[in-house]
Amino acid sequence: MDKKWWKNAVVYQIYPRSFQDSNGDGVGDIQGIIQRLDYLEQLGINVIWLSPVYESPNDDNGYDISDYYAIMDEFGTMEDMDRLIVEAKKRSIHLVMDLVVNHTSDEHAWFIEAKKSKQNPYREYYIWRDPRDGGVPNGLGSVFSGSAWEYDEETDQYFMHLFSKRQPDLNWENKQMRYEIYDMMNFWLEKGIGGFRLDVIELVGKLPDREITAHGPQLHEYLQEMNRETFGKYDVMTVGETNSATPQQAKLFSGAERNELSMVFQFEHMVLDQQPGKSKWDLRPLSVVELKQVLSTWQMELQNEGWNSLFWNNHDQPRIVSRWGNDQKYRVESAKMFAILLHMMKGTPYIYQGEEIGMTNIVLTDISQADDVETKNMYQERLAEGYSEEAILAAINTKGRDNARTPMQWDDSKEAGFTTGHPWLPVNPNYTTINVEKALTDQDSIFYCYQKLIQLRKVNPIMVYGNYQLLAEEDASLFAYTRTFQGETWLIVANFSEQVNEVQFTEVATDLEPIISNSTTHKRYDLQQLRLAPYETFVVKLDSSLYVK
């Protein structure tokens, strides 16, 4: 068994712009994060994944980097960054940096040089093509709408951008560019960071002329080279964002003998509420049976090979309690259900800021309230296609990225304790009832459920290494599975619905004390006769000789 510290870890993602503002300018910053480290230590996490804080013009909220060696003024200074690394270490917290190497900002010095002429030495750091029939080189599209090609009048060529036109794609076929990237990664590793989260890393092996973007033929060669030249020399954690990876591909990224990454993010479960073959904005109801199938496939496929990342939320996803739970009547119950279901699976769990207090989606009533570039582009595109404003806003309120980016809700004071100024994005109006201060005074809060799950993980190897087995596969509302390790079996049962659910397991114990539960009524469980309240979830230890149906 390959034991690594990051398999035992629980990661907390910070979106710095929205976490804590220390100087009243309305934007979260590094000093603000330092001020809140004691809170994160109390929660019990041991890794911070920090979304980008590098120099950036902010066309895509920091995912458009103009200088990898500098900190964005709004966030602070390199001295602040050095102090954050040190202060986190004092609390046994590793700091994992978010890194974007598929593209840079169009304000990066490399691209400024590259645009000057076709002969410029930096020209080959990016992807340029001649016009074809007086137009774009081919049909490649941008994730943020429209063509992936932008015309440059100065040199009469197009450059490629899979995201915003202000995010030109780097040319990974250029060895000199790759090694400049590796030098930069080593600069950060030498500072003592705990690793990298590699944004859209599956795209770096692209072959634009063949219209291949993800999982190009040289992708794994590049990652093995990156590992060899940078983080492979350190005891750090690496996670790659691989939006379209299959379990078989995930094994290539994360197999121990492959010398690539620790783990990857996959998003197969995150697209289950969109219509097949359509965009994320074309919605359909979630099927619990499909969700179980997808998560279980990943659990089983990576059981003994590779490693899973476990998440419901991040800066690009809506709040899970609003998305698939009930953020009104059963907000606390459904938020705890998602926590228990996820943290009891095999893999490294991720908590997105505010998830641990059950923060919810926001409701936009007008497009002027949106900040996200993807959202605003989609709005204009769909309006032109004849969609009603009402339908577009409904999709945005369900799946828009701003849902995750509203400021952290610390207390019930003005602007939720996030800032003394005017916040860059409005605070969710429900901050007076949903906030950290309130959660910490309530022993039954969502916060303490997460804290207990993290503590359980630290002392129970079964949560880290136990094998997974799904039960009741076709049940439309029951999500139940076991974890088994060294003769010990835990049973995890969740009522994934707003109705009372009556469940029977055969030949099992009738009086079991839960290891953890979200019930305020059940102190013990009779598995032969269960009557589960809406979203009720519990974990019990079974006698390994018992048979679970």
The other form holds:
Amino acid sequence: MDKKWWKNAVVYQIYPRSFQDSNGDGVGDIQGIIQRLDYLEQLGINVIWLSPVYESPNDDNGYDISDYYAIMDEFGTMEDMDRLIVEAKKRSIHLVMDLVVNHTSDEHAWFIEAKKSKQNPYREYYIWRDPRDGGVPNGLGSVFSGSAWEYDEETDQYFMHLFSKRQPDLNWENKQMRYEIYDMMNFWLEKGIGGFRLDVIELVGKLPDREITAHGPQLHEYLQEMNRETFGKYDVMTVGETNSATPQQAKLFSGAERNELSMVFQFEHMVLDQQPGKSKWDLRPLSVVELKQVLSTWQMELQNEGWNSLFWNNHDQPRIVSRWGNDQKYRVESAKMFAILLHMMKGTPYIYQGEEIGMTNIVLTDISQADDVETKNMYQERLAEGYSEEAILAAINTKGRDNARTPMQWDDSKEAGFTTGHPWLPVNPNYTTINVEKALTDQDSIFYCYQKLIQLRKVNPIMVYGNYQLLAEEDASLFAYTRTFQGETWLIVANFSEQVNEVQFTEVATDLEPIISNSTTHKRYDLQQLRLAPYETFVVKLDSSLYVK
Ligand code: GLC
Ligand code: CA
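For comparison with the form predicted on its own, provide the form predicted in complex with alpha-D-glucopyranose (GLC).
All chains and molecules follow, beginning with the one already shown.
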């Protein structure tokens, strides 16, 4: 298999607004990130994915960009940004920028021009359609509720927005627009960045008139063109956000011969707790069997072709320990289980800020405490549809994006060491017990489990290149698999439940020292006689392959 530096990498995602404030205005900033680089070096990561820091009116917290060549005032200056790239490089950390090019802000100069008239040279940079029967051009909906079409009185046409109405979609059929984007990407590449995370990239080949949004017929053509004109000339990593990609499609994006992207984020595992065919707010319990099946399918399908990215969390998802673990009694155990399960799989692991100390969801008691545009739109929509306020809030507290966006918890001082001022979003009240300072003084903390996993990956090619095989497929609480590389096999076993689990393997291996585990009692493992505590997880090296009874 193709060797690439990013296959050995572990990525840490920073949501700058919530990471570290350096000047007391309550908003995280680039200087704050620079101050915390030593911490990231200690954790051991070698890539930062930085959520957008470009100029933006913040309708969607930076995912609505008004100038790709400028840094948001609140975050700092271009000098700060250049400094961050240099300081990260000193610590062997690549900086991956977020590339949001499916849409811009409605305050981007192109859109301000485009709105002026149908004849404006920038008109075609966006997607405009005439009204139909006095209303919207068609039934396309926005991800953030309501129609994807917004009426512009001045020119009597609708423009398209798959996200908020302040995020008009760019028209990728327009070649001039595409090449302006490529120029901008080259501007950043020349600064020495480590690559791009491409926001909702599966949408750029859309065919609005046929109501096709994801995976349109020209999508891969555009990506090959982009690769050729920009990052293909550099040794960087690229990861596309593809919310609906199947493994087949992922191979098109990430196949080595395809000259498109390094890898994509797939979300099939992230929808397992929502009702099929419904929205993310319509909840159902997770089935561990389904989770194993989905993740294993991705592992197997991309075993020899393409490359997986591995994640439980990002700035759009609730905290995994609250979502599918136990954020009270077994917070530490379950957080470590998620860490080990994920980092032992084949692919590039991503850690979202705070995950490495087991940060949890927050509880909103009133909609006025919400910040996120998706949450607020959904609240209004569902209220109008007759849902009870209680039910809506319950869904928000389970799935809302603000859960991941509360400030990073650094220590137990006021506002968790995030700011000396008033934070833009409240700090989770549990910061006095869950914080970095505390994690660093406790050798058994979640932090050190992540640190160890990252170290292990650096010296064990089996973690990077080994083949994956799921065991005990039908077991409702045991998540077990092997990795095999050059005659060596590792066994990963997790008790994905709150019950004690008795497990037997046919393998005669009675005195194995774990490579890593989350147990404080088991120093060695006997595979013929396992009594696993809630969420107990371990990894051992085997002499041969084995089967579960
Ligand atoms: C992606 C981002 C999300 C944003 C959306 C629109 O899904 O991760 O935060 O709201 O795209 O840019
Ligand atoms: Ca600040």
